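Next up: just one chain, as structure tokens, the form predicted alone.
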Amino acid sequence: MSDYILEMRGITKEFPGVKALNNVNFRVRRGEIHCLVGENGAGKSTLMKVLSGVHRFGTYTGDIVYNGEVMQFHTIKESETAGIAIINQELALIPELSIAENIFFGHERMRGRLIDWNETTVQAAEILKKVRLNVNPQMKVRELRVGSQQLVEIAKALSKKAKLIILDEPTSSLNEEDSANLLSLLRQLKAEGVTLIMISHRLKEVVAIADTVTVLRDGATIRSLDATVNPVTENEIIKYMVGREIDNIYPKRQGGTIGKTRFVIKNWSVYDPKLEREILHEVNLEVREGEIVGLAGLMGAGRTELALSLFGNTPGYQITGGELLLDGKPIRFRSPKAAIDAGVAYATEDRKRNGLVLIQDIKFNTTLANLKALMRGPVVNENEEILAANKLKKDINIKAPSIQQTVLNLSGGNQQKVVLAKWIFARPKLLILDEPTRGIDVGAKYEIYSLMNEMVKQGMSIIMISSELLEVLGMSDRVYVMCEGRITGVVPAEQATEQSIMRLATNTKEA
């Protein structure tokens, strides 16, 4: 049998007006971890959707050779039957079903003609242990945060006992500790004979885990690098990804000064009736004009809950104490609209579900948060709207044919740029960015970091929530760290290290 479990030969896939894949060749050795990298829109996810049957046979040209046989997958079910499982970046879970039901959905644990619920729960609990998710298998998926839902997706794939598992950005929703656990799990699966294809923008993880790295750019295969022969570096991958060297992924801020205090949080406490406990305890934080304040912490530390409660988006939360000051004046937002009107904006960590109207175009999404700026009497001035959207598309380098492009059809990096365009058009004084570069390639990250620098240079204040410690260190002027709903420390950027932040994030004293 061939050393290659998979060969994709001359794969070409077109969408209306776009050639997403152009004669792509891709080979994967049996029992290896093969990382597929490239900028957003390079064709990585499209290639894997061709492999898994999402894009069925007949909608592309070229051959898929799996275990020495030419395959023609018309559905995902057919590829799963052949031993291929895919975990898409977009979660495919049913919120109202339990975790156990989601894990075994479509391949239920049966006793005769009936589902064996006891066995379902027992097996689900065993798989959840493998992915380091300590929750009740009977809990509904909707009660989990995005990061935990991603782990359920991975558990779901593991339950199918596939020989080839495709993971599309599996760690994009995870913090550093959970990501490390997952990479450890992938190494264990490899040792057990499972072949893994991983799409990732986290090059540090790619370098750490990959046996082979294949780079796609503009829908074409650029290079495959064998890490078992020669070590592969991040700079080498970046060079092939973007076609040029990027010396410093975190651009230095040029000009601009940090001014007076813009926003103050004093003794902010929040109670969650669902959990029947306080989730934020006397949080104190301040941000100055022209400053980027990083907010670090492990998953569940309370960072997103803090952001939502500040923004007036409190899903059942009760504010039990504390006060907010904006430019020295006491404020309290009872709705996101009130926050936006006052000059406070929040870019959610889940752009697809909460940040964008995916079925609408770039123009609609860009101007949505500040339509009043375009109102002429009771109607929106469409000419001004078009001019504003086109200007932001150009300024932020949103890669799309026009502002009429549906946002659903954009790459993740360009979707994130549309989110930022929306809030730039709203002209906030304070912008809260929750995981601003999650699932985004290194080139798009650089552009977003440059955009953040330009915003604060012009006097905006930014609170950046991030699970990537290097991002926090690279972009922040000061770093606040949270653990279990409390601020455990604040560190100037020049004094902060990964170790010092992690100690504060785990509330561990220095030995």
Contents of the next structure:
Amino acid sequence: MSDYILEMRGITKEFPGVKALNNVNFRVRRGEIHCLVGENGAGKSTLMKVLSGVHRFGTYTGDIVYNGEVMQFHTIKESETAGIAIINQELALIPELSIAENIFFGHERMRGRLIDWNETTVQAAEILKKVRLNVNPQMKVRELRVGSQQLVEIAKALSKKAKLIILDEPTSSLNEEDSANLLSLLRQLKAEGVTLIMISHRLKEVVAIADTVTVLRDGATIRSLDATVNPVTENEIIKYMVGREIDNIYPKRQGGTIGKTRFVIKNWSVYDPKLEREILHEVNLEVREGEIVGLAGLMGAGRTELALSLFGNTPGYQITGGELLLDGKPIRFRSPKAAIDAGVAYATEDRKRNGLVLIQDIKFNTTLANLKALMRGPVVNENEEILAANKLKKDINIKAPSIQQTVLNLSGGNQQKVVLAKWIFARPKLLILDEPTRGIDVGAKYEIYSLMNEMVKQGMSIIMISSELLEVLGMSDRVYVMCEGRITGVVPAEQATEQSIMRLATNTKEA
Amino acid sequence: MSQKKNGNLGHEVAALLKTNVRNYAMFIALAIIFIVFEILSKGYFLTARNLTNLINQTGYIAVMAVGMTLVLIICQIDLSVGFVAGFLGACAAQLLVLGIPAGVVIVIILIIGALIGLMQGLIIGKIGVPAFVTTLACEFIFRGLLTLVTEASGTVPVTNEFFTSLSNGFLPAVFRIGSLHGLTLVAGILAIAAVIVTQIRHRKDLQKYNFKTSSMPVFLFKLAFFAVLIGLLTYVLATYNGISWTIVITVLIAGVYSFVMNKTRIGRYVYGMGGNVEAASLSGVNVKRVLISVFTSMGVMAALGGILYTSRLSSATPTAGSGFELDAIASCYIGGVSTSGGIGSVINSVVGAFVIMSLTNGLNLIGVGISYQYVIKGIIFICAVAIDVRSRGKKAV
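Write the structure block of the form predicted together with its partner chain for the protein whose form predicted alone appears above.
Whole complex next, starting from this chain.
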């Protein structure tokens, strides 16, 4: 028997309405690089949160065996003490503090009861050397590029003497050079005896670096592939990741025609003063009546920024060039309200944070964007409102006892349906959907896809921003691909493949 | 629903109590305050005279609590209302001294109040200075201005009869039944009828759409409870001077605001913005305009509060308004406005104001010094919010 540093046995974790993990088994050998892959929502991050104590002991079932002992972590602090460090996709650094302060945040270098700043700086410098970051440890983290900030996170983990480091999508926002650098650092750490678990969507990297690849799908372990025995290929991983026919998960659109050009983005350039760089460069995109346009790309490609910059919801951005045409007429939106009034709406990727008023009920959220359709004089006609909300709830199958149900208590899929209900009720000409199925189970996804088809059949245009390649391929009429603030290609969906889109998204030439 | 038989009644009442514990807590607190002070004051607290007095004292805080409810719902705060009210009350007194008719004075003062609120709203919404800072600074400014306005004259007496009757006068009796105030009885009966009719209509609407309604016994009990409450209050008031103008003004303000908050678009937007400002904005709500409107309305309510307070004392003093903002904010929190915004009702805030003023009135009656009053009120304020936070915390997933 090999030496396993970690064994997770029969882990099951449920959220209201969703079984995020279903009897997952996951074993990691000491001193290996173990890659955890799967589609969005497969349960990778949840599994790692269970491991690190974010989902504390008692909220899941199953055993975590670490170094041969059953562990019961209640907080991150406890798992850290045991030698497990997690580095999240959204970095947990404090931008206004120095690198050294960040590295030792929470376990400061002390002399007696006071912080030993000299020791802090000296030790930080040593650890930085280990992660090959050649900067002054007294620099503020804010001044570092994302790639370097990632290295500071790793330095922080090392400073805690972590034996098992979990990296959640470490390269997703890095450019190629930074990614390569990070991967070689991970190999070096492995050589020094650290065990690494890496969650990644970038299969090329996974194949290059992994000793073992575990594939999760829909909250279950599908397969563990030992790369030290047999080399693993991308295709093999994809086979297990997807594991079902595309036709089954993406409903065919019946009828509906694609009409005249609805909305055009021309040479759209945007500068972000906060990042001190151009985040969008001469973007060109057009969408027609009754068309779903997919917008693919890796994290940080600028897709959400593109949507927000159109929508006027851009307190920080400066539009440095370009124009917009809606139904052939030039237009600029000063505010989200102006955009909605003109018929352009945006449904955010984070429905809880800025998509829904969670403490209000389904009815309230459904009608919020189009109350003017319900006015009888100065008063909102509540009878009509109830009829409208009830009809939508029934039509799109929102699972709740009544439209008086508080949205907070709905499952992710049903919350997303309420978001769509809102925009079906408001009837915009163009709806930009940002990651419409993030964190939603497969059944609800299908319903959301059907709804999108229904919406475009009635003449609406949709721009769908999505990180799930299969979703982009399955739902779009045409696919635009972005990389680093530019459109790197546009392809009709039937001609596109995952590989071709991924190449455009990473801006790499065909092999 | 007809399948709910008597056996379920107990369950239903228990569930009702459990989910609405926050709302009932306020009434329970009020009942306790009444009983305790009735005993401690040896039977004076619940006399018609003192209750009338108490209601008239509550008026100026109640209207400010109405405005503050909206401010708190959109997750903002206004710390300046105390001295804005004090300053505008003093201005009103000085204008009256100049011989300007009371009606004109009131209109001018309300307009100035609106402008003050508008200015604060613009500073917060357009420039982006946090409300906490803006209104704290305004508290200083208006404290200074209040002193300026009253510096030369000291306390400004108000002799205008119409003006002082706002907080001290009563509706004419028109007729009397025995010694009872006739118009008050009529108003009371109309109020009971209005409550019953609207409740029944509301229930019918709910049933029409198959929404959950309370069972018949619970519904009837609720109706009876409100009818008896209003009836008792009417009777007590009728034995004394009847309905005061303060009651009329407060009911009118609370009614209008309640209508706006529940029935109109801007009301929805206030709740939506309070619940999630980004979601509201992305749903096409002009959140800056809502914010500015809410602060403007707060300014008007502060002005009205100042007018009522000056009217109540028949004079303007250099320290008027000190601490009103806390009473107004506490009224809202006691009335169930959520500390994290998005939830609240103006009617409940008015009842909250009544709770606060009952406490003040009772403590005064039994001779507790003002220093202790502050301490006691502070402690009760924290407890009210603590109960609120805990009870909501459990509800959230």
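Whichever C-alpha set is largest while still superposing within 1.5 Å between the two forms counts as the rigid core. Positions refer to the first chain, counted from 1. Nothing here was measured: the structure is a model prediction, and the numbers come from that model.
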Gly31: Cα shift of 2 Å or greater between these two forms (core-aligned): yes
After a rigid core superposition, would you say the CA of Leu470 moves by 2 angstroms or more between these two forms, or not? no
Once both forms sit on the same rigid core, is the C-alpha displacement of Arg202 at or above 2 Å between these two forms? yes
